Amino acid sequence: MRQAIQNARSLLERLPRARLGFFPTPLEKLERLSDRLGISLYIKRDDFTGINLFGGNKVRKLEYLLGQAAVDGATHAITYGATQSNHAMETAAACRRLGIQPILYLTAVVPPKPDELRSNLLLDHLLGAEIHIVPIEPGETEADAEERSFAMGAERAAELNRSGKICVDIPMGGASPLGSVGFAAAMAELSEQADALNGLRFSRIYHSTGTGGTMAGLHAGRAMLDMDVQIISVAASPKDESANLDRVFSLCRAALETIGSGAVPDRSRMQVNLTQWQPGYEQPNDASCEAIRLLAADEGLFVDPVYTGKALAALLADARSGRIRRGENVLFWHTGGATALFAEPEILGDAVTGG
């Protein structure tokens, strides 16, 4: 494994990387839910990746994809999510660490009021952000409001680009073949921590995935890696499965051909757990609700109701079930996002009162 990390390392040195991030992030177990399920369970705290208080798995690519843009010359960059967007977020606050001026736009998934920002959308405030927000109009479905949104942003960088300016988009949640190799370089991370306990493997990683961006570099690097590990990864979202793995495949296979690995992706190895993302995306429900308190009780440490509090209400019914065997060593790999718990209630439903 030391051998094929370093090779690995050698592959990542050769792209330009804006180091935003405070690398490697922590790797511990959680001793009391460990005991309360039967297992060992580790996390993987991605929500202290930085750049500043409320980091998360974004920063690792945008490390990539804002290091490439700084080569280019950049002078503004363009992107998309939710309104409580994490992606945008990040986004915003590393383009602020490079000069470059950041734009947002953001589809109305749970309409922000204008008189109360909170959470994200706050913080794009603060960090001087240009936003435009995206209504969902009669008739229109989240992803019609977010195809309107990218055809905005392109008409924006093309009257940018006319006046002399450097604009360079970057897609929803960092989902591209550059932004993957930032969790493709996490999974060489990884590797070298689990190497310092003890030669420590882990035979599941769970992980929330939203654009699949972060699967297809989880894949990528396990592929590099040849890592004999179990991936999950647990839908934030409604998905058409088949269609979604085809992307992630091309998405990790595109990441390995960026990095100039020889790797080659297994696809009957990818996998998405469809069983928490109801009823909808920025949705609570009951279980991730429980998930969040359990997390807050048992390690003092908190997830989102948006993203990782389903990923980890799917392991706690995967170990409950029996699926996971005791004793066995999985990782939860926490992508961040808790400042979720500071959004409107819609999204954040009932985590404190238990229903």
Ligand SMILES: Cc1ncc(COP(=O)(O)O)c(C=O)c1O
Given for the second form:
Amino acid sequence: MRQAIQNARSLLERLPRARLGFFPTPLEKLERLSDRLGISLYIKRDDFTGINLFGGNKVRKLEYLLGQAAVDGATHAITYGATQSNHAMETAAACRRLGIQPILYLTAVVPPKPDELRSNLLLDHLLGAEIHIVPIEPGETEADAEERSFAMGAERAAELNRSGKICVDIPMGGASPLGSVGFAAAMAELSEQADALNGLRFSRIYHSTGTGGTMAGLHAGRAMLDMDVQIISVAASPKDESANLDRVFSLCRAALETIGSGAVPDRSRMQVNLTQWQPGYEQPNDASCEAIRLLAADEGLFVDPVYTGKALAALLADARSGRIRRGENVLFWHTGGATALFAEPEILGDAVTGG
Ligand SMILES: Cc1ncc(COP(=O)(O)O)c(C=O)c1O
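Now that the form predicted alone has been shown, please provide the structure of the form predicted together with this ligand.
Everything in the complex follows now, all chains and molecules, and the chain you saw is the first one.
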């Protein structure tokens, strides 16, 4: 493994990277939850990536995305998400560190109350981002409104570029080949840490998936390092299974190309777990509420209702059903997002009171 890690690292080092976060993030065993479930459960603490208190998976992507933007002399960066988007907030913060003006187009999946700023939207304001709220108009779907936000962003970028500024357009979730490189690099980081723990090997990695950028990067890293691990990507929103896998697979291949690796990813090993997203994006369910409470009660750690609570709920369900065998080494990749605990009551649901 050591040689494969070195090869991966020397390829990755050729790409521009803005050093924004705290890496490597800790890899820890969850002793009490392991005992409860009868498995050997570890956590990768990407809630600790920085660059501020709130961490999360986007910092890994932004190191590469904004690393390139800085080389290109960007003065402005536009990105997209929901009004409580972790990606949008982390992008705004990272832009500030690099002297780039952040511009956000935020689709109001859960409409914010204008007189009561909460959570990431509040932080976006503190960060002084240029904020455009895009409501979902009557007769429009969430996807329609998102499409409209992309068109608005493209128009704003063109206007800035015409006026002599340099504006980069970062896709929603940072889901581009360059963004996914961050998670291929993360697999090299994980492998190094696991090697140092007496050659620890995980049979499964559970993580939350939204735009698919993290998933594509994890699979790119898996292919590059020739790791034999099952990656269970737990959907935070409804997905057309095969179209989504096609998209993630091509993103994964494009990430490997960007890195300059000849590794070939295996589409048949890609799987999205669709058991937990209901009733919808930013809408909690009983299992995610229980997962939030259980991790807090057993380990003093927090997962969120939108992403990581649902991913942990899938892991808990698989451990309880016996799909994860007793004693298996399993990794829960914490991708951050705890600010959602302070978002609108519709987003948090009954996590506190039980439900
Ligand atoms: C906390 C958290 N976990 C997981 C994800 C999913 O990551 P991706 O969009 O790369 O699939 C996101 C991003 O949307 C997130 O904010």
